[in-house]
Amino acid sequence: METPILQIDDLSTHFFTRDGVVRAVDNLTCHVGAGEALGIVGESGCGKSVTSLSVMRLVQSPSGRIVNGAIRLQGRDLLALSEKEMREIRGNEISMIFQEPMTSLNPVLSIGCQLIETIRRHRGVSGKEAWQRAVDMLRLVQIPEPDQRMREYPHQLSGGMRQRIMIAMAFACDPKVLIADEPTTALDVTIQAQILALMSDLQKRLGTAVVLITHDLGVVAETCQRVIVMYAGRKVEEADVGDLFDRPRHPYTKGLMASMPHLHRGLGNGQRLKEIPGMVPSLLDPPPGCRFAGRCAHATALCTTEEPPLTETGPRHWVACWHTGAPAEVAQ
């Protein structure tokens, strides 16, 4: 395998609060290669967004802190860089699309001003050249009348348009890695499909490595080549997308799959969607052993006392479970 563009090794990010230490990300290891799309899925509170903020070194301090691990961009350890050096990397070599564009864009600055600032900082071009580059990027993300949009403000645009602006800003400096944190959460399904198609097209055109963070397995199936399933701050399964959907092996992954609505399942016969009972455990005081044990119908005494190792159970398929052959059931 070629050397990954982004390599994360044993990453642990904790938050030190008055109530105790929140272990938001616990010994996560993963990588993404050039032109590859890696999906990270899981319920809210599983550590997905904290992982992305850790890569960008935007974890809120002093309460939040990366306590262990390494994050390497083409072999360069980002955790060893100064804040000044990281500012040169953010938006340039690594870009990020946040969940809600209305809170990510500055409401008192025009769209053009915000795009030009990014381009001039990292490209070192004149104002005129930066303006033309920004207009070209808006045209690339299929925004009509880009010259006019450059003079408008975020509140004057729809949610879909604002998300396209964020994508244009993220791709403006041809980043090596793009992190997309729930990029379609607030959009209707039609706009969501357009945004995902746009990101996929730009990824292929520019050869950018994409890390897509989402709770929507349908989005992962449509856009990613590999997927990581996280639960309570830990990676519990990793596989190629096709293999994961055909042969999910962790009970949590199976529960997620079973909870997905299917067009022809239960129509007209009153069947409820399946769900995973219970909630993600508190990361202030996570349970010993497998953190999913309290919600798993196949948990044994071993599951509640010993943490299962991440084991390769097939080609490029890793699972952290003592009972990988268990059927798709969860605790009742």
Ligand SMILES: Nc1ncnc2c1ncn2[C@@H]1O[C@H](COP(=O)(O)OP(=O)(O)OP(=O)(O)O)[C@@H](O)[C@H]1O
Given for the second form:
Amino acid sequence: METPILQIDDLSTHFFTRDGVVRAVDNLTCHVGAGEALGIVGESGCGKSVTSLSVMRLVQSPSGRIVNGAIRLQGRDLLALSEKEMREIRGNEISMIFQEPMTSLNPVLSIGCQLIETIRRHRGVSGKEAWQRAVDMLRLVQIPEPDQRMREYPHQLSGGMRQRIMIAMAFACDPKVLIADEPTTALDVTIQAQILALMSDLQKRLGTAVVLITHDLGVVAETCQRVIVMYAGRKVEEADVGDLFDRPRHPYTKGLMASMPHLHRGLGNGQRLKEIPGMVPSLLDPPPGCRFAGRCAHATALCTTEEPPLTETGPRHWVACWHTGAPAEVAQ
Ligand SMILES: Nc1ncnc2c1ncn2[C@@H]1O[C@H](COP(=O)(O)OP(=O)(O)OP(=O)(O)O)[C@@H](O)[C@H]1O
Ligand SMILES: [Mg+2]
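What would you give as the form predicted together with this ligand, now that the form predicted alone is on the page?
Following is the full complex, with the preceding chain placed first.
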């Protein structure tokens, strides 16, 4: 296999709070290949955003800390870099798009000003060249009348337009990796589809590796090649997207699929989507063994005492479950 663009090994990020240690991300290993789109999916609170903030080294300190692991961008360990070196990486080699663009756009600066600032900070080009690059980027994200938009302020644009601006900004410096954390959940469904199509198109055309974070498996199906399912801070399943949808192995993944409305367009009258019973365990004092055991219909005594290892159950398909792993594992 080629060296991945981004390699995360045994990442653990914890929050040291007055109530105790929140194990937000626990021993997460994953990678993103060149030009690949990786989806990270899981319920609210499972550690998706903390994973992406860890990669950007933007975990809220002093309570939040990366306590273990390595994060390598083309072999370079980001955790060993100084804050100054990291500032060079953010927005340049790795960029990020957040759920709500108004929190990342500055309301008192024009769109042009913000785009130009990003481009000049990392590219060292003249103001005129940066302006041209900014207009080209707006054109690339299909914003009509880009010269006019450059002079406008965020509040003058619709939510969909603002998210396009964020995408333009994120791609402006040709990043190697783009992390999009729930980039479309604040948008209505038709705009969401347009934004996802735009991101996919740019990802393919520019060859950028994308990490798409979402709680929506439907979004993953449309946009990603590979997917990681997280549960309570841990990776529980990883597979190529088609394989995951055809052969989900982890009971949690199966539960997620059964609860997704768009995967059930054919539901007849009276049929209901199934929700996963029970609650996500607290990450303050997570139970031993499999963290999903308390909600799992197949759980046995072993599941509540021993953490299931990730096991390759098919080509590029990994599952952490005592009852869907390789036969030898199940027999233990
Ligand atoms: N600053 C913080 N202090 C303490 N705990 C935190 C902090 N930030 C996040 N957490 C905890 O870390 C865990 C993971 O949070 P995270 O934001 O990564 O979830 P998520 O998967 O992105 O959820 P969502 O889908 O709601 O965005 C949660 O239990 C959350 O409460
Ligand atoms: Mg989040």
